[in-house]
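Take a look at this one chain, the form predicted alone, written out in structure tokens.
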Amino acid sequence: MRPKLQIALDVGSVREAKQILTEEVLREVDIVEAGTLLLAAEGARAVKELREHIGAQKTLVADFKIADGAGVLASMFFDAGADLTTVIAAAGPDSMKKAQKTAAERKKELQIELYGRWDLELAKEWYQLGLHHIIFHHARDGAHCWNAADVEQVRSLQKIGYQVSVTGGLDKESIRLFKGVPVFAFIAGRALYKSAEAAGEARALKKAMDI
């Protein structure tokens, strides 16, 4: 089965999103994300109206990378609308534990975003307490290439059994890399969002998915 393609709206306002989220750019994508700087600008409000502009049959993803009160802000999330939001990696296990039981609660799900320092043991761990989708990110300070030393440590996770998503920096290149690679998402912001013809560019990454 094709990835999905998600695009990651880190942007100022839901005004701003809603004008990237065109009827065109949505009928290309698979999933959108409230991305964390627009959840710092916005909070909530931005995935209830996200919600009421994308329909509800769209996937819709709160990126807060919850660190901390993480029953309480994964409730405002999911009650707001959406249907996965995401803990940091340096969450504590108490606090993904309770993420978790606020998202099994509602049907919903959760996600681990990687930052920082982590390994396959501290994955293992993250598993079985029923975390299982992880998103492998490279961030956004600073710089990275994508090279097969990545692909590898995707496919590790997935033999845990993660659903693993892929972000930081994606083109056309660097999604050819994941060729045969069970990728649940591939989630693409910035050069989605500031490409000259969104649509198009979507369409050109599901193409590279495809191969």
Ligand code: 5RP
The other form holds:
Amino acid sequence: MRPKLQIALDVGSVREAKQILTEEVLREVDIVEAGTLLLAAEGARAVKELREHIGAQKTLVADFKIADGAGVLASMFFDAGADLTTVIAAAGPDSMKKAQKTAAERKKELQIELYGRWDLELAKEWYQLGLHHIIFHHARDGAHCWNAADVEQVRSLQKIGYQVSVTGGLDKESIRLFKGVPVFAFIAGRALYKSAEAAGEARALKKAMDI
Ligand code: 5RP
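Follow the form predicted alone with the form predicted together with this ligand, if you could.
Let's see the whole complex now, leading with the same chain.
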């Protein structure tokens, strides 16, 4: 099955996000993400307004990278209309468990965003806590060149049992590196929302997934 395409909207306002999410763009992307930058600018209200804009059927992620106050924050985003939200890898086990419990109670999902220091032993512990979806991430602040070692790390996470999404400065070339790897979703931000023709770019990224 082709991986999903997720658009990460790290823009400064809901107004901008809605302008990007035309009907044509919405036809091309599988998942819409209220990005961390948008949530910082507009709060949980951004999730509510994006839900109204995209309708009930499209999957919506609130990428807040929760570190603490996890139950409260997760319920804030789920109640605003998110299907998934994220905890950062640096969050402690108590926070992860609280966010996971909140998600499970609402039949929603939680994703761990990998940043900074982590290893496979830690990833196994999170899996045992009941978190089964992880985002393999290279930071926006870096200048990472995707390579074969990244693909191997993604495979190692999949061997633990995780559904793995991949993100951070993705383009067609980096997506092609994952040929044959059952990635859950490729998450693209700037490649899509900075493009003059976001729907066309989304089609090109999906084509890169099929090759
Ligand atoms: C930053 C994020 C981004 O939303 C995600 O990595 C996509 O970003 P881009 O494609 O613009 O690098 O989570 O923290």
